[in-house]
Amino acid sequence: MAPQVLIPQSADEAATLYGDGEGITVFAGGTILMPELASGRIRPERALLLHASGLSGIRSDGGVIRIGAMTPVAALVDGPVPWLLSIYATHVADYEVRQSATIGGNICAPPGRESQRGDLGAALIALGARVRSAGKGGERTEAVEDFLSGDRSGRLVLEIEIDVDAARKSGASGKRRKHAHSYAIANVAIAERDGELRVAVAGVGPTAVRCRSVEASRDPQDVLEDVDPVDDAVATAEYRRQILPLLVREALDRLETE
């Protein structure tokens, strides 16, 4: 039986139709979902298509940069966003994927079977970004790291918020597998504002992680207290453990004023 197709015309309507997410398959950019549908691994009861929901675009409002969940990753590359987010967007997959993939989809990406996803998570955590979402219990706004570590299954991402002055200095480092889609082995993002350091790692496990041990000690080796790398088709967990402290050191050395 064909799924019921829902096409909201506004953010409010999208949130209403989504409800608590029960039986809903959200269709954003489709870069992850389409292969799953084609293979038959996903058979949606109701499909929520967000292309007409008005959830796309980047705007500045009262010292806060607001990025709609449907904003393509490509729009972040040269868009009015912090350098740290832009540089990570530049390296997500390839040009075609960046044109379709969305920032909301990147954040909500489920664990991959052969590689890790959610490349933008490290930059967003380092920048102290917040996620505004709707779902069971209504609308809420929370830190990206809290959203990623919690139960996201019943949440519809509406918007990402980043303070305009989120970082005075930023540093980035990473290692990727050379491929048409540029798979991440490990990504490190660091931002500093008024002496406060925020460190995050992505590409080594199912979600990006904030590295509070490194923030407290500024010792790159402490990153292994915060993350638990996994094996996949891109790299082994042991290899990730070996290179992570080196990447953290590199990112710390690269801290530059924005």
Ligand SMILES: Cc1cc2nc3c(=O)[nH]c(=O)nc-3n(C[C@H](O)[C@H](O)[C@H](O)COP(=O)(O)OP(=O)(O)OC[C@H]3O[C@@H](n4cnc5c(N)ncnc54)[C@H](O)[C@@H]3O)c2cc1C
Given for the second form:
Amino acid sequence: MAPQVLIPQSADEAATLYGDGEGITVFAGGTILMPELASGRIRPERALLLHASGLSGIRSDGGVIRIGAMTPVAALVDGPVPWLLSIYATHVADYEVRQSATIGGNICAPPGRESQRGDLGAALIALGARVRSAGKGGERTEAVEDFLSGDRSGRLVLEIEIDVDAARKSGASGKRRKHAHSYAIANVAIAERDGELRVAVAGVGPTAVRCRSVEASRDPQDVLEDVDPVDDAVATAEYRRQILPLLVREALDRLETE
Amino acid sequence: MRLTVNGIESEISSPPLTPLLHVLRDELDVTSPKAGCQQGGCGTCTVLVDGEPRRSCLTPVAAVDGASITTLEGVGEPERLSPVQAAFYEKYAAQCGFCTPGMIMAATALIDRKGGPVERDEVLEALGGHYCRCTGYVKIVDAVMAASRGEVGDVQDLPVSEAGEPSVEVHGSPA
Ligand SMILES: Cc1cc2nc3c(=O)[nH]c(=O)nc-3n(C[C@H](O)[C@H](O)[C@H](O)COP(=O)(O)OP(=O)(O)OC[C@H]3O[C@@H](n4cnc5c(N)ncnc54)[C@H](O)[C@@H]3O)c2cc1C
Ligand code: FES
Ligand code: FES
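What would you give as the form predicted in complex with the ligand, now that the form predicted on its own is on the page?
First the chain shown before, then all remaining chains and molecules of the complex.
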């Protein structure tokens, strides 16, 4: 049966139509969903298309940068966002896919089969970003790592918030496949604010993860207590375990020398 | 829904989630955008949506309702090639030609964006998501740089097919 297609014209209408999300498939940029649809792997009952809902744009609001869920990844590359987020946006897909791919779709991406997704997650966790979402029980705002590790189904992401002074210093290091779409093998993002360190890793499992053991000890080897790397078409879990401590070391060094 | 494709406005009757690629090819008979991977990974389906290059296989038609679409058919004509097309011809930047529609659309948009000569690394960045299985890319990159510098002559001797020549149609062929 052809899906029912809903095209809200405002954020409020989007939240109302979404309700508790039951039977709804949210279409943002479509860069993950359209191939799924074309191959018949998904058959949406009701499709909620967000392109006209006014959820796109980056604005600064007091001490907070607010990034609408529909903001294209391309707008983060040279937009008014912290360096750490820009640098990871630069490595998402290619020029054209970044024009369609959204930040909301990036943090809501379901686990990939061949490669890991959600490359922006590590930067967002390190920057202490928060996710504002609607759904059952109304709106809520939570830390991005809580959003990622919780049950994301039933949530409509509206906005990402980042404090303007989220990072006094930041460091990044990563390993990617040498390929036009540079699929991530492992990405590390670290930010320091008021002497407090936030460390996160993406690209090694279904979602980005905050690395509290490393934050506490500053010992790169402890990253293997925080994450449990997977095997996929891009790299083996063993390889990821080997390089992760090295990448954490590199990102920590960059933080120190910045 | 409505689309203006290469200057011609049409009412669209495909279902709203149909990829723009299939609306162009199957409903409007505009067949230069090719159905390659249909997963966003190869670039041959690239068209301009309000001047910006987009993967038509990843774009639900409802999301571009009202937009102006440019495909290779809207870039030049057999007798009057655009600078990028002429450069591809002169520099032998196409072999089988399957990737060429996407390459030319992305290159055309890049040169429009920069408004002048483009550097090699800018071409690599703009065309990085486009796969070519024939040329080895060198001639493509050279062609785009030459076009951006206006280093293309008048292509006079293009073998334009005669009207009335039998056209070969293979059912189900992606071409
Ligand atoms: C060629 C290619 C290369 C790629 N390379 C990379 C890469 O290097 N790194 C990377 O991270 N990703 C990559 N991707 C995946 C993808 O493009 C990005 O993750 C992108 O940010 C997804 O956003 P989207 O808007 O297109 O998502 P969509 O396809 O629209 O949606 C993805 C998922 O998120 C859900 N969703 C979207 N928005 C919301 C919302 N606001 N609220 C609730 N749920 C929502 C959808 O329901 C769906 O389940 C690549 C994709 C392609 C095709
Ligand atoms: S067919 Fe669209 S990118 Fe390959
Ligand atoms: S010319 Fe054959 S794929 Fe590029």
